[in-house]
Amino acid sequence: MLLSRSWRAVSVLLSEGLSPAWKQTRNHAAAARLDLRGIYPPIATPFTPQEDVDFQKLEENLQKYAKIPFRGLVVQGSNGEYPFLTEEERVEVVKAVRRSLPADKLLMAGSGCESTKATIQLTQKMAAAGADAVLVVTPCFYKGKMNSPALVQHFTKVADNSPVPVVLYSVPANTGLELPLDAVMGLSEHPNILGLKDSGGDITQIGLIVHKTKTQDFQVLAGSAGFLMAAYSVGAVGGVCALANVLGREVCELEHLCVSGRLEEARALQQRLIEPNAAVTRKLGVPALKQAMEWFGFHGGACRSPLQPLTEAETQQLRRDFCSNGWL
């Protein structure tokens, strides 16, 4: 469905702090909205020694992930090295995952590009490739100009023209840009914008977003396992967690403990996940995630250039972060 309604004028209203009336359209859209609750690994992209996408190793990873109680998979997120893939490769990876993924599992595909036009085109291709929803990162190359009106206009046009629901993606560690609260509040009213993946880790901000959008059926996903319990405590419904590529069952167990109110057990598990999570995200990044995947029986392998493999000292630090918490 193409949502080419009067939403195109809404960016002006939102920039002035006004809110349009969406009752009729939202009532229609809410009936078919996806339930995002649960854990999603943002899967890595395996490469051959020649740096081509290794679809065989990808399939082998997918078969192992199928045995873990994930809600679904995120494909072509930051941990999939999407900036280093061509558009054709990005779409082909999504197609491959869709062929392998059980029908009851959600496929969320990253379709963000720097321009609105390119994002719309890739979003439509991702939907055709089998994505149930798209994850759209904030454009950031001209981040000094990416204020609320610009971002509202961008995401509105994408959502208007997307055949599948849109999830906003704020990852300031990579983009240098946090999606402003006023923009999120306004965009939450769009009938084809489903929620937000927040990787910033500011729990007060996450809690405020949940509070300010609670009448809009807007779903917030924690963008890291390091603050998953805290995010649940302020109203998040799930998480897109890099660490789930490695410790998928454990991250799913943390989710279960949180939603079932077993807080002492959840706290103990959360504390043991903080250091390894930090190691494969902000500390050592995707090369560390791929190395840890190898230790735990998955295909990680090398990154695509210009990302470099870990040094020996970094590898030893990574192992310590897992060993000291009882995972290796």
The other form holds:
Protein chains: 4
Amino acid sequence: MLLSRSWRAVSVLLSEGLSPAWKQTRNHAAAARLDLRGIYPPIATPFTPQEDVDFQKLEENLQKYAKIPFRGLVVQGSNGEYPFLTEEERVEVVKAVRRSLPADKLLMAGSGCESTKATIQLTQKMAAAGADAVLVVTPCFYKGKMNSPALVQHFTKVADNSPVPVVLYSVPANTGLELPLDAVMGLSEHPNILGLKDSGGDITQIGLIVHKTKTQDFQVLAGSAGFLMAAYSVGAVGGVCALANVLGREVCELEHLCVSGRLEEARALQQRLIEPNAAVTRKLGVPALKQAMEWFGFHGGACRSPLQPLTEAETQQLRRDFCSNGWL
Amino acid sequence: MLLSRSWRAVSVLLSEGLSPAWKQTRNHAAAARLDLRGIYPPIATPFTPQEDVDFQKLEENLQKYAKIPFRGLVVQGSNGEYPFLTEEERVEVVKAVRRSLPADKLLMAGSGCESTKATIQLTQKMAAAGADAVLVVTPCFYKGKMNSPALVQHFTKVADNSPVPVVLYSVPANTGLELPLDAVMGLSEHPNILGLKDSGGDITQIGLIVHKTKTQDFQVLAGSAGFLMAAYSVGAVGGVCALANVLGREVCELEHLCVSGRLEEARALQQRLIEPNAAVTRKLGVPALKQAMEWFGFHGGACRSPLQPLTEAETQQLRRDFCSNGWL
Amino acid sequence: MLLSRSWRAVSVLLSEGLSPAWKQTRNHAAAARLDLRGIYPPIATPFTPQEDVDFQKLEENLQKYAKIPFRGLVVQGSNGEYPFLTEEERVEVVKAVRRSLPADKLLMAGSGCESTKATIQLTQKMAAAGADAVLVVTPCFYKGKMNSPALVQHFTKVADNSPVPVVLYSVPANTGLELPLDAVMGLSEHPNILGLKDSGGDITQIGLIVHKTKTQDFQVLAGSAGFLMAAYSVGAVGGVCALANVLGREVCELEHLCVSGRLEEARALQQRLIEPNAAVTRKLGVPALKQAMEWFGFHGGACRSPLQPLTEAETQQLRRDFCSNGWL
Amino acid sequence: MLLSRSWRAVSVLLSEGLSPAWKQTRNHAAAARLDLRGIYPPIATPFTPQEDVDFQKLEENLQKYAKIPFRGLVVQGSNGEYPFLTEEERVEVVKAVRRSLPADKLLMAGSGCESTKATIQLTQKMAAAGADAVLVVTPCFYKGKMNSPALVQHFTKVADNSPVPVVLYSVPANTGLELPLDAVMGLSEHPNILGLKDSGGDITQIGLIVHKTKTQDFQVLAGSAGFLMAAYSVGAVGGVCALANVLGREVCELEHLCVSGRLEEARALQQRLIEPNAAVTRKLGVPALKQAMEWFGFHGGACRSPLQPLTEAETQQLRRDFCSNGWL
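Could the form predicted together with a further copy of the same chain be shown next, to go alongside the form predicted alone?
Whole complex next, starting from this chain.
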């Protein structure tokens, strides 16, 4: 199923019901130039023992992150437990981060919901709360119907109605759905869609996305530290890496080695990051990320239920994955 | 990973943080006897052209359903597009159905959310809105962490805090997650958990669940008309069937033939329902269900975005699947 | 992708290169009437400690099976470890079984290979060795290319060149491939294709196959005891059940209860067979089947490498699955 | 499940039944030093119109390949249609290649079978036919039982009894099975196991394998041109690439750019190879590989049945994937 490569054609295709607000009201040429290059931790959300958002601890984490050469922060990504927060909490957390974040750092806020309408509303609230860009995950409950036309329609409507640039977000481990290449190609032509965070990690697909969107200045971010160097090798421009919540300087150092062509050093560092990264993502998830944050001087704490604390055996496995690579 | 079969043991295992409110405050012996036997359509939610809930059309559908020998209705199941509704809309729809529904019919309301806390809150609102029981889907975004202990913890807390009985809901096609047998076995011992709607359709698993929960009066409902007769053969007691929105009398007739042992007639009818059922579920989804409803005298209409209307080719395929089995 | 329903059309479609030998040389009307109804154990292959086929032990098993009211035996099914045998061994085992088997019992021999050519050759050898019918598994190594046209072509050529009737064999757990409905429908019209052994266990699909091949006298066999009763309920005519190697009388009793409409007794027996069946198939595989055979008075013994003996923990789990259902 | 990292421990674990012939009879220190670095086409097998191996055309292809700076050839890989060849044919093809191949090029022969015994026998025949090393695919029919201990046992026995070094081969798209990391780690310590051809393409896993086998001089080869540059970036030493049958010089050029650190040129070339590579592998398979070979001056021709020729639409798609990247 080939999408028209011309944005004009896509517009016609999708014309009914769309109000391309961006055409009159915003300077999208500027938006399109927002430079995403660099490393972003998708920050965790600390909770109090009563499972309320702990803004004090969040603020303390932010002050520590301010000393690390991140390009910015992702707020309300999967590692922020956004599906467990109310809409109000999601917006409040973004506001709190905005107040604390230095002006030269980007705030990318997750604003994806299942319905297009809810996503647009939350996107606009996130922009009002100070987000520089929004990260919009693929809707996924009706995955059997989320083919390219449906996804193109969804993201186009959101981008048309977003006051800030949009970054697409594909995370198959959580959604059971990969954003298809033809949808990415079509969407890359939208002036208010900047790029893609790809957490799927299919490096062939990542290389192909870079190749097929070359004329669009479309920016691809690796969605995990596990394949960061490989993603740079095929043309990605940065990474949104859970592990950067824990080993932020090291992930930034890997970025630096990759972009400056110091490949042997990069390779050695990359290899030492794979197991800790897998431990705090695929293998043991957000509870492990938060546990590891505690070990490295950040506030992690408990997750909201139904996410459970690590068992003793899991904690030991987590420690081993950091120790055996020389991080603990 | 074997769960203790004894509810006492499960209670001890899960004791910390649980407030088994039901122990003091409700008559769960009564709750446990709520008889679920029969057929339930998981009703669709009609929308206006502006994508608002169309309560007028909903009411007209309900009046038609009142003449069909359903055991009750499921409100806010997957076919009700609940992930696209706000919490307020979800509750309002339940209230509207309650006002219309004859007193002898059960109202089972979907109240599942990703977090335990939100699920408990919505469960209590659904009970207040008049639900006789709640249908609670497995949380699924963090599917890698939704193992049996996490799911047992989640459903136990919900059941502990629910004023009405709970029915578990496993729908892997949407959630990417199957509720494991050991979790079902453990949860079947909770006095406020009545049964399971299984939409996975693994008939061996369904038979085993019936077998392993035999002492608990645990009631299994087939989650689709496609395997309804097979599910009866291995011990299910009813069905929540999307197709019953369209061919309600016929699904009830199939139930009747199954429970009265008229197997040849049942088989012939079951076979004619498989393709129409697949068309409005797995193959073409909710938009097809709503289209077919229109053909059979009900209000279907459009879905909320990002669900797209059927293409012309899909509409023809849908029609063929009804025609070739003699329904159109 | 719809296949023509008319055999004439299929023939034209596939005409090049096909030599429909059956048209002139055999009485396929007779072949088509071969009645498959009943239960078949897919017999295990005993080995000596040196991993040679142990024909003596095989013979002793056969004498015990002769006293059980099986319809026949499947030789060289998945449970016979056929992928580990040479072509010569496969044929020799069939010859040995033929010598021993009473004349009124069917011998169905597995003759599937990856290439069409090799499958035809082995099919003809199996017929010469005394097979009444052949069971032909889907080729699967190039699974990405095994779409309906390729599979229809393959099975058509095999059936055209087979001196005995062909039974299709779909076993996704081993092949990673399900024989698609449209291919089954097309192939059901071939006069030398009798039916299908379905080990996938998708009961909706099984019901639909029965429905869509109704005019062809196409016979569906359940490929596992786990869903035997459900398969009967939707129109299957028998079963090829690994568990029948161990609990042969009981599986035949379940058949008897199903076909005579004694549903409550059937259900109770079916439920007690699910766990033992899962243990000797999906969960623990052929080594468990052979271990359980030893417990019930048959020769099982070791598998060929790389299949490993059960660990102690696995043996205990296997025993539990028989004990907790009252079989040990 | 952690395997002992020490080969001694593995030996003890696996001791029964193993005859570590290599300990006495061969100079494995030498074997371990066989340098695999470079590019290998897994050559296709040309057939005559009667589906016999066409040795004449094979020879003509080999003469053309001799002019390309390959490190060697893989004979009887998946692209050689080995599952469709008899054992005799498999050996004859290797002999034919050996006669033609310049002495300084490596001949790696596929010798994997389902059983350990058959694999050992074919391995020895391949060595006798002139193979410098053997490529041994994971057995896969009983995939549910092919856990790490079974696979370690299998490959250890094969390596113990092989006169030439062994390269492991993991190709999940065909086998439905990924060789687990712990098995690779254990096997990397065997003196007669040189490395791994990884066709799965999980770049994080590839990086981790390189990292965890660092002390063993274990050599990882990318199993596809689609992720060749990424694999080099994380430490692979070469590639076995179907596309090298068609664009051999270009794949070798990509290797050259990668190892000499000319990353921008490498990236541009890599990106242009992804679509043609996908077309001749995952998307359209061996028939497409053979069609593309024809376009580029090699003998491709038809596949053995059940592999079907490309449809007209597929041929056009294949052509587009080469044209749009500037290769046709």
